[in-house]
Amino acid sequence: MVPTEEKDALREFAASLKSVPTRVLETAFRTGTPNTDRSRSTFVFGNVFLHLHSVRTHRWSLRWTTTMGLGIMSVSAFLIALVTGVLLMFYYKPYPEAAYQSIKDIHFVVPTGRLIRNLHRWSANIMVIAVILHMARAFYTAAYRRPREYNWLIGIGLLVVTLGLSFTGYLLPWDQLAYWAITIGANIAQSPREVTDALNLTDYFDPGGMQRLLLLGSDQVGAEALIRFHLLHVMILPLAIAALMGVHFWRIRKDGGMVRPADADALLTARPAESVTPVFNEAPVKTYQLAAIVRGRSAAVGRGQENTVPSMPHLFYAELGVLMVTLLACLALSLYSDAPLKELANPSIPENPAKAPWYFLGLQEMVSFSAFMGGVGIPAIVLIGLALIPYLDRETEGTGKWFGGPGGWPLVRFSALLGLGVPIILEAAVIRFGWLREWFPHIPQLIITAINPGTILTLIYALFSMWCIRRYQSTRAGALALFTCFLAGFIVLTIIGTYFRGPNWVFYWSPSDWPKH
């Protein structure tokens, strides 16, 4: 006979077993399942990454036409990119002698390794593409304007290590295409020699020797250049972009959530009654600091919490759809195409033509004519300008608005055709006629700086621009011309640099047209 305590043991066993997966969620949920309105901000007050959002969300920020999710996009784009590179990482191996091999292995050898370097290389490229879309739909519903100044340098910031994270990844398969795609880079960050060779100033004064150095810690590509691009690439750019997107999340939730139309409110349709919860008072509670002395300052002062729902799970299950969608065109895209892998790298055998990647080609566009102005002037000035769009544009008409301000959707329509148009004719003219070399062959080498079509060009955006702040007496209308004319400009010098330059980069309406070997 079993004793009747073993039989109560195997008994309470049998219970313990079966209600392990309520015990699972009530551990994981210490407040209960979040259904209520207060379970609902205690769950996104005690989740690390939740914490981040504001307890509630505004209706008019889930609005799809609001964002079209382009942030979470990249954000999703870049877990994706660090999933599978963390994966690579278990078969990689980055010195020259073995870097090509790996990857090989990788692509044809280790089950499922196609598939995870295609899912690395579309998911940081989609990840470029959402990061510079974020960015145009912030400056074009105004979302740099205060109290959300600081907010726009960040996004600034991620845009740089964005593309500084795609390029380092770029040499890592040490094949031809990698090694002089990165030997352009690295020529474009030696450009300053061309003014300094200009003013004999090189012996005493090199910065472009010296950055030159800096990005490949040797005269030229090889071991040492490989191992820093890996480091940069697996360790370095990571934890800055992940710390820079704690701080952008983050001063979202402190300066009042995503940026909305002082009207908003009343845009919205009227709510389904069954979605009806209780009304807040209207004069918000939180209007002081401490001791009700100073008026507060943050994007909550006087603001109730009308039209708001809680962030868990409406923002929440937002972000997954995203998430999801993002996996999905992901995966679509590394089934129908495979991340390149040319022959191994031959220092001795240039590729030609040599490209850079392709969010880099609008640059080495202007660099053939000008390797200073084109990779590290223009640039630094388009850099500059962006930064200092938030202060000195202190308007507030529009804020919220797609196109809002001054000028409004005609301005940026004839912007865009401008900016489309201009670029077309110059670089037309520039294969036709050759330029200022072809012309006049000992022509000092600083004026070929000073005046080549990416300085022209630049010069023509920019008179348009303060044509238009003159024109609409509005800063903002200057600033939606100007930007919008350079983004259309990339887009042209990016298309022709992809698709109609050849070898020794002459123009070719088609690669049927390039000469055979």
Given for the second form:
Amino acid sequence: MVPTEEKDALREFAASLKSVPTRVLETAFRTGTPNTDRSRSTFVFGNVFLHLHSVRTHRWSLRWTTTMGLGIMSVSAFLIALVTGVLLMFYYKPYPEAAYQSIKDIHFVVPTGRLIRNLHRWSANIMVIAVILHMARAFYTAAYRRPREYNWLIGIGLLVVTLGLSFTGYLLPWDQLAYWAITIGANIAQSPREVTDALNLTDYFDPGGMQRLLLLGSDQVGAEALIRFHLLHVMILPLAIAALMGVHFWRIRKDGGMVRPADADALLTARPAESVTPVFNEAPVKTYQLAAIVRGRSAAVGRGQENTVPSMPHLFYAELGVLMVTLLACLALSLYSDAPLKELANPSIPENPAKAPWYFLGLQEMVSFSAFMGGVGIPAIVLIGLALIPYLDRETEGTGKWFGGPGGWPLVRFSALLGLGVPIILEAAVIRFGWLREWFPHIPQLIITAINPGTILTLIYALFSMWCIRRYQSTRAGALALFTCFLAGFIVLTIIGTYFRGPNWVFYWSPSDWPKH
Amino acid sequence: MTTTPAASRSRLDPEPVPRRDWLGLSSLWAAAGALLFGVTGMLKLPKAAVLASPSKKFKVTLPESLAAGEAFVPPGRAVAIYKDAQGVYAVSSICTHLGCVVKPNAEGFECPCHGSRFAANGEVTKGPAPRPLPWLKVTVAGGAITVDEATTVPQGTKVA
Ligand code: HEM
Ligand code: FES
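We have the form predicted on its own; now please give the form predicted together with ligand HEM.
What follows is the entire complex, opening with the chain shown before.
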């Protein structure tokens, strides 16, 4: 009968309409609520974003001391910078003067513009800190060893691109700070000329001049440079970093997850596995075999395999937690302190002191003695040294343990003291007694270029590291010593450059002692 | 029955490349070569043939009151111009260290960025600067003085 049929169809329609939200969710996640080991597995590999993770995670990886969440913190900071950066692009105009005005508009006129800008700044800073700490974590737990050597290299690439993003972003506001920091940066890129000049080669072979020209697109920091930096900052480097991150994460899985000590399982059984496994629903509705994918019955049913737990929720909640903490930190910092904006860039009056972003101030401190060694030579040595670590240290002792390996924590502690002490003494001596040119006014330039306090520091560190290799008969011990020393030296030089250098790069105990004019 | 070459080969030996594959491979390599050639040419793209920078030559009139050995810095230019008994001369005031603009003072010049000091003739006296400040080409025609920032002249060149 027609009327009843009509009535049924209508009712069905209403029922369908009512169930739309549930149905949409169901079709999005396809495999239902993740409340059994099996559905938790399908939840992970049925989702394009989540399936970068493996379905189950080793309990060792979830101890917070294993990673301290630093890698996820780096990604989180990047994502925040990505979102806020795209929002900034609505108003930002990459032309001199217009750029400065548009940042001013963002800061003072655009609704929530200041917050977005602050968030972008702070997330960029947090990203740099997180990336450096993440690298230190990977180093100290010897996570770079076989089979993770290549992922360590990818990590170095990520560090370089992160610093590149910050450096290119620093110019965009086109204020005095930006203009002079980039002038100095571009001239550091040109500093191989110090060597070619001293050897009278510059007319034939000028890699320094070429680098600067490619970076600036002109012989001074102007509209061409701004366009280039903008392009690098919003397109090329973000794409490069995204690609590198993709490989980084993929390799983590292929290399067998997080590094863990050989006796991780023995160390873990101190705590019963049961206390971590169940989260939503204790008993699986059905029984499944290994990896919780294959149906069947076996003795292992209902228990995690090899000390693993389902990634959903154990890993994902931890990751989400780190994202929230990062976001919270960025928000708090953004509300507390505004991104700086000085006067419009003025090419005839340098900002005094002209300081780069803080993480480059250690370099700037070395550069203030000689540009090539401090700005190009030593950074290159450090990067090459970092890249070589996994190929030189082929030992196995201490893998996956903090400060693992011969020497261990006592060696790291001693290296930290030495690494802090030597640059402090060196800087104090140089600040008190002057440097080469003050002692020998007619010294050849090549010597000034080559012998930077940084060079001496590097030599002392390297000798100490060699001594450690012999003393402990272990490359790992040498690496522990060297890495710790460089980290400490970086901190000392950065602090001196940030807090103790004033106008004319003169040493001051505090900015309140700076001459006023 | 004679054994065919195929049968006498070990199964571990590589297969001989058939003619068709050879043709395919060589055209592939030819295409790759052409692409590489083209891309190499395009590598010049980021290096502009003409630099977009303002003119390096400019005219100045020195103030009447300019004392011998006192620097005159034209607004917007990083050049210090002097006039003494032997004539007019110009010294670049772009620091040879990392490009900050140096300030003329009583002894010569000082750089605000990393503390380089220069004597009045441009020689480095202190700090990290690797080269002396270059002297720039000055031409005097009638009363008009032209400075060319792009051309350096030997130290001590003064134009009457
Ligand atoms: C894909 C992601 C990103 C986009 C689309 C983006 C876009 C932008 C834009 C348009 C600006 C100019 C506005 C301004 O100066 O406030 C800017 C500034 C800046 N960016 Fe990014 N950015 C991204 C990621 C990053 C990352 C990862 C870092 C650092 C690790 C970074 C560091 C900076 C810095 C230091 C500034 C200067 C900020 C300021 O003066 O407030 N950016 N970015
Ligand atoms: S730029 Fe002049 S001392 Fe560094």
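Since the model is a prediction, treat every value here as computed from it, not as a measurement. C-alpha atoms forming the largest set that superposes within 1.5 Å between two forms make up the rigid core. Numbering follows the first chain given and starts at 1.
> After a rigid core superposition, would you say the CA of residue 13 moves by 2 angstroms or more between the two forms, or not?
Yes; residue 13 is a residue whose C-alpha shifts (by 2 Å or more) between the two forms when the cores are overlaid.
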